[in-house]
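Have a look below at one chain only, the form predicted on its own, in structure tokens format.
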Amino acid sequence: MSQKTRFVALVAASALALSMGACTSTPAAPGSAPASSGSAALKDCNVGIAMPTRSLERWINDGEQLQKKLKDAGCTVDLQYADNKVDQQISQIQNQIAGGSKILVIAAIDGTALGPVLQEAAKQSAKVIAYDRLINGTPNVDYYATFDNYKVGQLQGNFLKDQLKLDSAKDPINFEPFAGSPDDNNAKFFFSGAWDVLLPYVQKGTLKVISGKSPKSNDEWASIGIQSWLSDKSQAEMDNRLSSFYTGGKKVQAVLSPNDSLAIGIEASLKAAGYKVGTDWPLITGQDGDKANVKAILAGEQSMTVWKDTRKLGERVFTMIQQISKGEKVEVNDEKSYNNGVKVVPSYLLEPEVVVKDTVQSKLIDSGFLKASDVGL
């Protein structure tokens, strides 16, 4: 599928009350505060939240924040984490349906594996919101809430383009690209956004992928994908590339890492290989604003992260749930970009943004997303 499309602090109960007014008829701009949807506590609101894993910091934050919002609004909530096991997530969703969940919020482990269980949900008239990861191959997904995932990749690609001065570079720059988990639909969008920026420079020889692990097109992205977004797997892959291809004094100068988890593994590999910040350390991208990676940015070990303020995503999904529960029209701002192979899923896209060392304080700390003490400030 090749699509060039436009892709922690908890909110107090008093703020939730303020967020509930009449639904606007005109979609708000991506990243803006969600529309409100009435002031009374929600009734008959039974929600199942299926998150993929507790192994990544962001999923813990996403699940617990949304759970608190819903409980504060009077909803019954079942929050489950599936340890990155597809069968376990399917079983959890089945139990949520059997337990009376009428709204399912699902961050899928494998976006192609949920068709049968969502058919069960449809039989019980349950509404399904795909949370940050599109669910593919089924008509039984009603809405999708996410960040503009293609833009995430664009931000990473353009950061490398600008920092490496690719348009004026005279000598080839040694570069290694990575992609995310092959079973995560978002990984394709992240890679496509970056690769549409960087591939022309690979083709011209400005960027030189010494390992040869350079997809010829966006459609081949999974050939360099790291299963389950695991840091140890990206570390092992980087170890292999460095030991096999970067001998005789050759050094990698830039790495496209689609998220922070992979970046941590890549950084560990570079340290083990003797790379030093300030001498031969490469540019490295990331995404999510995880605490460990923000520390790495402050230490000069990571060049940037694409920050997706997941509090806004939780607020948006909370608003969708309010609107569904009240029988109101659910607000979306994209009805053309996300085709899951069966239907175009009505979506709400939020805007990501770049964070570098000089903006950690202003963007992540001052906004309350992280505490200064979390990152050693």
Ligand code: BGC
Second form
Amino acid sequence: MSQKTRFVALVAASALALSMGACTSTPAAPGSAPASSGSAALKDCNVGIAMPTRSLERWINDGEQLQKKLKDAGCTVDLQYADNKVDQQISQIQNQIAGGSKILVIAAIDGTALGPVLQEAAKQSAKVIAYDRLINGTPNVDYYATFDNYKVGQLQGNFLKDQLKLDSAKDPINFEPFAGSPDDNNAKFFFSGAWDVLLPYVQKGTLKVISGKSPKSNDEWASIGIQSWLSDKSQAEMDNRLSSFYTGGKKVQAVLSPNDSLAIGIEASLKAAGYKVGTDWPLITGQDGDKANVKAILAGEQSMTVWKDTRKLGERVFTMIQQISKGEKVEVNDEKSYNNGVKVVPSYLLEPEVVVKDTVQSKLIDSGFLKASDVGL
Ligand code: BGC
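Let's compare: the form predicted on its own is above, so bring in the form predicted in complex with the ligand.
The complete assembly is shown below, putting the previous chain first.
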């Protein structure tokens, strides 16, 4: 936008704001389209976006979608990816603060490592939105926008419970649980949601964790966490469990995978061990709706994914930024669930949903989240 058009847009925006008088914001239901604060160019909108890694499809989409929306609204945007390296993310945020960012949108790599840099942000009066992952141990996080992380796990747990008919199962079912990265605050919520459903069946013996890698309670989840959510690490772990414990013809029948990147590694391991779809392939859960996993769902190698429409998260954060820039009240829908150790962070939770083979077309393709050609349809 040229200086002149920017000026014209600003004048038009101010005139509109004057003619509308004071705005009030009405809370929207989780998952619904955000109440728009108007699309006129935003004043003083200088945003730093810090994303964890380009190695996962979802973060690329998350960052690029939000950047585009903000640029279209006339904001200055600095989008950075940190290759899953905590120090790199900290220095990127430092640069953003030094470069004049007044709003920081951060998907933390390590949710406990950002206290000092956010102290600097507070000195510059920058507002901080925790994106998808909560930032812990600091008062300097203003809002949190995410999907209901506990519900993600519940959907995975209930999926396994229903598919395996755990309430009426006669024979014990061989089952292996995995958890996400120990430094990601979300991983604990995903695991708790699933474990609250599944642990009673492990305790009753309906589910048998042959490897013994079965946390006794939700608090022990990190003992089976896979650092940095890496597919090659989940593959190595599954290789290890299969070769050490699944001997003498024993077969694993169900796997709790908290997300798609871990599911990819687990599926590669099963293939290498000779498991075949249609004969002895186990049930496997996932999360994100990544292209490779949707292909795996269509091929029968993955049973489901918990889909989080990241476009909705982008819209929500964009609305928060508009509200901050305009000095309006920022709309949230949860003020109790996310205590970061210093305070309860006002949050906006969106609804995740299950996608299985039969709903790939109606949910992922028809909504435009993926193209049919992305997944070989
Ligand atoms: C996100 C998931 C993602 C995982 C790995 C989590 O914090 O909520 O959607 O699969 O990180 O990047």
